[in-house]
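To begin, one chain is listed below as structure tokens, in the form predicted alone.
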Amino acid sequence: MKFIDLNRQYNNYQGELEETLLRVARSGQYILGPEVEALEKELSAFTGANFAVGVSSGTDALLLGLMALGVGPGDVVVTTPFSFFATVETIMLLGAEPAFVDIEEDTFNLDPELLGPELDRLEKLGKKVKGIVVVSLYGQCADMDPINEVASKRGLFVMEDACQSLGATYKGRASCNLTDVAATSFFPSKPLGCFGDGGMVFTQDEKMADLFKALRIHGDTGRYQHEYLGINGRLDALQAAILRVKLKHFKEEIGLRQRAAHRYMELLSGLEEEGHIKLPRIDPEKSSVFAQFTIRVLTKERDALAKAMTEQGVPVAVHYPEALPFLRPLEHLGFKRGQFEKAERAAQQVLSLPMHAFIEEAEQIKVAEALGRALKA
């Protein structure tokens, strides 16, 4: 049993794959170029955003919006203390300095409601705060209709990182389509996943979409006109026609994957009713991509739990196993432990279970068993 299996969607697709592939070898067009040109217009459509931009990375996607949105040092950024590291890592990277709100105990993400309450503990601090980065984890949008109410009455942008949550809405909205600007990630064992890495920033603007088409060639608005500072962050032609192909697909194995995630709760209700467990839950006004499906280990130590596991032939994966205020390239920020309670007893209990379109329900009735197993033994 793989965690993600790459392969089993390779062989759903194969035929169309290598046609792609060997168009492109044929093309001679490797770096942007008509096959960029027609998934930025195919995810714009999808998404509903006016505008999308393919760049490298998912990492790069962040970067590249909050440059366009001006961060940079003496401006703070407020997000989640629950992510992945690029998300606090671009921040840093453009100068800026991070500031955390706690999590949701249900969802992980970023809790609105202690949003304005921080937000003024900066402000009296004399901090100028220059917008929001909210984290759609897991598959999942964020509460963003209260995040961009408090943002727009205080002036702030808000960005969604997106890069697990492409293929979710929010109240009939797609995510990418919730913020002034959003950035998604298509490395390989994501929702929506191509060969390597590879990403897109969607934005409403522009001006805006047009900065980041600027900014991933090196700020060149023209061969050779350098009209900013930017960076190498261009999506090659390859890795958009294979995206190309799965998006053809795309919605079908959403509900696939939303298909095994019900599977799963329903194989695990048992051990959640006996408060072994705490089951992934998805707000009715939701839907969710599942990029993971993430439970929190209750009666276990979790890294236990996960060898026990791993050694009955199950993979696991532990997304993510500690807060990023805590991590060294943070240190200097002087965070202590405590200030993020609920993100800090995520980090602690979080595991993930095999989770791709493609699992079978065998596959799952053994995930099922195996966790029983070990939570009991």
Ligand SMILES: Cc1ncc(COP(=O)(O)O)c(C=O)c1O
Given for the second form:
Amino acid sequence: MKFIDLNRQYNNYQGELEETLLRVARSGQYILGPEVEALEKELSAFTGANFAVGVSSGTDALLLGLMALGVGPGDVVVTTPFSFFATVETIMLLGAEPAFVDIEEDTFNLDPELLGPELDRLEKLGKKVKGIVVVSLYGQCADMDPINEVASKRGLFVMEDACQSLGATYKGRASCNLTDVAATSFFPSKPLGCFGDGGMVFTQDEKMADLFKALRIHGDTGRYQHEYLGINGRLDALQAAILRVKLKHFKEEIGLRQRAAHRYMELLSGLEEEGHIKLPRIDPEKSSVFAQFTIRVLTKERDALAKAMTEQGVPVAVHYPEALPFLRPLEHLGFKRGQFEKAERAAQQVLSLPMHAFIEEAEQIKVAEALGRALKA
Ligand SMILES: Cc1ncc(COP(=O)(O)O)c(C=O)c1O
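In place of the form predicted alone, output the structure of the form predicted in complex with the named molecule.
All chains and molecules follow, beginning with the one already shown.
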């Protein structure tokens, strides 16, 4: 059993994918161009965001988003303490200082109720807060309405790190269309993944979209007219073409993921009732794309349990084993243990189970049985 079985997906669309690979190989156009433009239009339509700009990875999508929003030295950007490192890395690469607001117990996303008080505290310290990067973790959107409200009252930007949530919805609206700017990733294991690195940055604002387009090619606004300091952040034609094939099947795959998640909920409800684990909670006004199916382990030490499951032939993963404020590159900022209690506890308890659109019921039963045995050993 694989944690994410990409071969199974490939085999399902093999004919279409191989035809596409050859078409792009024969086209002689390998970076940006018509395939990327077509994908941008299709993803703009899919999400409802006015503009979508293809870039080289989710990390570069975050970086370009922050660059276009004018983040730089002297700025503070508020984010969640519980995410993949790139969320905070991109803030810091631009010379800005990160600040953190703890997460909600159930969704693992930034808690909107704590946001206002933290912004007040930062203001009192004389910090220049520029905006908020909100992560929609594991495929479920953060509670964007109250976050947008607080931000708009204070003139702050909101960017969604939607690297795990493309395809999810919040109150009937799509992830990537909920904030000023959003960034997603097409890393192969993401719900919509390509055959390498890729990403997309979204906005409602045409000027902002033009800025993304310039920044992804070294700030170039015409031939060698370098108006800004940018990066090499372009998307390959091949990746865009592959994504266009997979996008045709994406809605169906989201349905399959949700069915698999529902099956896990049923298979594991007994373990939850016995108090061994906590299952994912999806708010009723949201739909998750289940980029991960992540439980909390309550009655056993998580790492020992993960090892026991791997030994039984069930691959598992930990997203993520440490809260961001305590990672090495943030040491100098002096965050203290206990400051982000919920994120710190999540880092000790979370365990992701095998999840992809093509997982079979028999495999899920095997996962559930292995988990039960490991918990009760
Ligand atoms: C929440 C989050 N942010 C950012 C990234 C970075 O995306 P990429 O790996 O495409 O650079 C990822 C994915 O790895 C992610 O899960």
